[in-house]
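One chain follows as structure tokens, the form predicted on its own.
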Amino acid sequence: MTSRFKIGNLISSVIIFLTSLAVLLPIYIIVTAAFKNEVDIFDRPIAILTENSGLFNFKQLEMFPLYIWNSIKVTFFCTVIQLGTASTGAYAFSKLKWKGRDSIFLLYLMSMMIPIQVIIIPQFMIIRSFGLYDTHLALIMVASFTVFGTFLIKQFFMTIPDSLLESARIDGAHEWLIYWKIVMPLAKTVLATVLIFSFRWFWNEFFSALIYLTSPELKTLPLGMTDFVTEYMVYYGPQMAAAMISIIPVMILFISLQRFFIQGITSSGIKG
């Protein structure tokens, strides 16, 4: 017995080894790429540093902190207002009694399938319509809702007791009241895990910004990455060093709030 859980911990840890290799590697070529030239990013992609390594790739992106504060300001509104948005959505899903209101959830639930292509065009006519395009305020207000956040939220929600909120009614408490006062201190983890699905997602947001952007002072970092592709080449170095600061502040993110995320998938799973 004791040989078999030896064997099957040794297995378990190739496995995870193996794994977490899958997943370092890519990071690990895209750190090193950038202080290679073209040639030693194919014919050296393992290595380290080579005799040619530098920071000459950093100097071509005179452009990338305009994209770096554009990609900070669409991605800090369109998190913020969609932590608002899921919040009071999951708590009137979850806390509030009216009519049609599983029915209507379910609707909510079932536009997670649409792919984006099929509404794309009618929302580009209704963002056109606005005079809207070609602003980062399209990029937000495409952005204002997320059906995934919601329901996560909900099921964080459905876990407080309702008669804590029955207490509050009795004593002359409103829902909105209610809301900030009471369920919202009580979610800090589930916001903790939207906060970091939404910026991750805005953060490296390509399509929408393809679409809605044609102005070069409007570009979000993951668009201005574009600007090395060209009709006849592709320059990587000054791509792998785009793409190495753009990781950076991902990274920090979910360092910063990993507990709170952790706990925040654990709870929300609990009740369905």
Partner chain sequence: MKKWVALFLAASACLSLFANGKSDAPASSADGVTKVDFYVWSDGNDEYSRFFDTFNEQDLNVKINPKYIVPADYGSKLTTLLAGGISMDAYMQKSQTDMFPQYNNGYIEPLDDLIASHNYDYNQVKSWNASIAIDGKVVALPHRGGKYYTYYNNKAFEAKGVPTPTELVEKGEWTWDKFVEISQMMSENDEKTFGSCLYTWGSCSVYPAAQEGMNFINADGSLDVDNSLLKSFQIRKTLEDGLDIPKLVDLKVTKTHYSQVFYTGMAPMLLIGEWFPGTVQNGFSKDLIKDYTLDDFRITRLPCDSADYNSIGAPTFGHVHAKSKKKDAAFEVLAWMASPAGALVEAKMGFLPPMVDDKVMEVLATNVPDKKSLEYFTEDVPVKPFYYTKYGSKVEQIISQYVEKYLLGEIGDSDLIPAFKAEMQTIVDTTN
Second form
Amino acid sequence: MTSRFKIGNLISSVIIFLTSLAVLLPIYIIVTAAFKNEVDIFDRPIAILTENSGLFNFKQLEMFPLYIWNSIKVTFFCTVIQLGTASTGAYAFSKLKWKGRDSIFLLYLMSMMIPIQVIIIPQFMIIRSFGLYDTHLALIMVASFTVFGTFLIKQFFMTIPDSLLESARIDGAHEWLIYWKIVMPLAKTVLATVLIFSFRWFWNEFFSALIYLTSPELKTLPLGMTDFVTEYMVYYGPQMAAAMISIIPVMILFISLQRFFIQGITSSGIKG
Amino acid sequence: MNTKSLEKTPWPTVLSFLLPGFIGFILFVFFPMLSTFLISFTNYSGGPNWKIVGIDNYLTIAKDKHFLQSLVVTVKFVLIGVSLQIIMGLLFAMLLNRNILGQTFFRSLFFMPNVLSSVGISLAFSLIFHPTKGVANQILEYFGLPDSPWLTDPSTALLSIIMVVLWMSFGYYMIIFLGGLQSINSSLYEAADIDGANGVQKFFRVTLPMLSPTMFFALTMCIINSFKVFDQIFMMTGGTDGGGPAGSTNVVVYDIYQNSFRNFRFGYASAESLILLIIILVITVIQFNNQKKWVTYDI
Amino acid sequence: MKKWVALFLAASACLSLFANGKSDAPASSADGVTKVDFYVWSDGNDEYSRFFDTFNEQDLNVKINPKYIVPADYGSKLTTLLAGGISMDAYMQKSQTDMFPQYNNGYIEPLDDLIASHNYDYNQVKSWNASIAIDGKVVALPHRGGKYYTYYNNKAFEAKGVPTPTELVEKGEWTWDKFVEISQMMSENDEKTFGSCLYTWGSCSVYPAAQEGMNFINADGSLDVDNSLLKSFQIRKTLEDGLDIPKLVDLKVTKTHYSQVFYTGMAPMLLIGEWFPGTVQNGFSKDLIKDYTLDDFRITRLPCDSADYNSIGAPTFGHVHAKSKKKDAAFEVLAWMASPAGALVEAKMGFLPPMVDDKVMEVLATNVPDKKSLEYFTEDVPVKPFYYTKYGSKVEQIISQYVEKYLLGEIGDSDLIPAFKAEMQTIVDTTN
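The structure above corresponds to the form predicted on its own; please provide the structure of the form predicted together with its partner chain.
Every chain and every other molecule in the complex is listed next, the one we just looked at coming first.
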């Protein structure tokens, strides 16, 4: 038993180690490219440093404090709104009984199945008619709901026994009270998951930003990176520098939310 | 789904939960979807001169070899891509759900590709897959294996793209599965221990059934996302002229993109999108109907 | 209840953060200045930003309000804006043949009346008429010429002792076969140093066919495909197979830009359009070129199999948006760009202006120091545009796909023309 346990551990350590290497390699190329010039990026992708390395790529990012601020602003509002709408929506789809619930949910899911490229023009017309073209509000409005998040939270809510809610209902508690006092506190892990994914999504969102924003002072980070995509030359160095900087906030968020992913702290005692 | 007899919730309450997200959905997705549906019966090309053509677009699609070929490519991508992503995601969620040294570090590392900008990813992989001086081929050579053409040959291009997508998103599914694993009550494992179950038995008797709602979610999402794959192919092999080389990575959304943004065939592109929608929808509905057989809610 | 009200108040306060004064500007402001919303692809520090800055520095009652869009995604955004009915006054055309569908959709204002009312001298750009008129109506004014050339690095040719393209042009021997031969002589065949470079665009694989005036699909919908297509593809395949040019798929997946190929000496010869001297200038100013100097930079004619030389290419131009409320002002901007004053700005950046006078020659000489090169750059020769019909953009996509298929051996010599013709017929059948 013990020896098998040890072998299992060894194998899993080896798997984790090898996968780490595979994951690290592209990241390594991106990070080192941030310090290289355009020629070395292509000719010597594996070298840590070359004689030409320096901080010059970072020095070209003088507009980026603004872009980062814009991204933080948009991402913050989108994420907060999405967490709210996804959890209430999930509650309606899992814990409330109403006619047409499953069909409406399917309709909701359908919206994920249609490529953004075909709905962008009608969507743009609606945004334009609200006078929101070239505002951050446009990005926030089109992202005021998340099918992904609603679905994920719904899946979690469904594992919460109805008996738990039923007793509260018998006591005369309003659904909003049950949602806020009973269900939400149990959902911390899944909310953290949705938070990370929503944040990540907006942090990297390019297509909507491209379509809805035009003024340079409104650019978000992914859009700002295209400052270095010129008609006659694509400059990768500064883009890699920006890419490096841009992962820092998400990773900080991710690591700080890790406490919700530690086994045993959450959720024990929900079931059974 | 759970069918305990419950009273229907009063509509004002339902709406108060539903509407915050639903308003945005109706305005910015449902209306556009509806118009896509209507446009698919026209030859709309962006301007005022259009007419209703009935089901002509759909008839043309049935004979359009570019579309049919892109459908084959997409299905290949979905079949291989989805299974790899789900298996890898689940495997690493389980490996990193234990108390091992550097747990947070490895989780963060595997999640990181998800966060990286796609420009960075496509640059890194174009260097790794470089046909002459790429790292991937150097590794193959080190082990005495023959070079692979990676993205430059129709027979390997799609697989190379799948590798990139896998690299990017197995961490994503890992996080989803981790979330699911967290909500499994440890007392269930204790009970299994008392029954004398070994690791494999515990996996099949406790972990998998308890994880089934998450698995159902991950599978549904992964299939939907895979059918819609576009960005990585556009960045790695494409550009505006189609997924290369020689159309070997031309997925359905690529065809849709080209028809709408390059060819101004919005009517046709809308019809293509609807066919894609129907395909995904049928698969999803089958999944939903089958979930009773294997998904366990509310124990 | 109070809590909820407070929450909503806080939320609306937050939302108002975003809604600060983004309403449509009036047609002209109080000081009589008309602002023209001009959409263009630019990184904010190139041809167009300099054009617009120079224009705005003038003391006029028209000012440009530039809307810079990232070049790579200009097409998607422009299409969405146009179809979505945004108010704009003028826009630049990135893919010339897109002007046909855009004109059919009513996005483009015909300029004939404006040309008359503003007394614009159309003779200045009349030589480009075929590229800027649809059904006899002028729909655009060009600010850049459109011509393809052979560019080469003289130092590399001297080092190898290979006859230069210029010498061969003078002897009347610069044919496509000769181009293949010289590329082979210049190549090191080591997959590092090639003899020349043909870029990845569909157009770059059909130079010989386009030069002969092959349209693929004529304006009336009849097909125009013959063996010169096969010959064009064969030239590319011969060179690729002999490692004399970088492979098309390699350039594509390794994201190697043609300018990089030329800058780094990966290939000493390049066939590309009239903007390239400007690109080279940029390469020197950014210190991306190390192995040679501007004095080694040479320009000459494209290879040509016919005794009467003609080049290929279409000018670059802008349109007045049909729904603009400031058409006169928008036209003034276009007219200025397509005037000798605009030509000077264009020449300063090393691009070929649509019209060349003495002043322009003087300015261009700083970008192209070699006298003979400058002569070839500015000589007045006939130019045929690439597949210049409403089918053009679709034709280019099919070329891109088929050249890859051909190069990878997925389609053979005998199947190419019939298969290609079938694709062309499909395009005709599915275009409104």
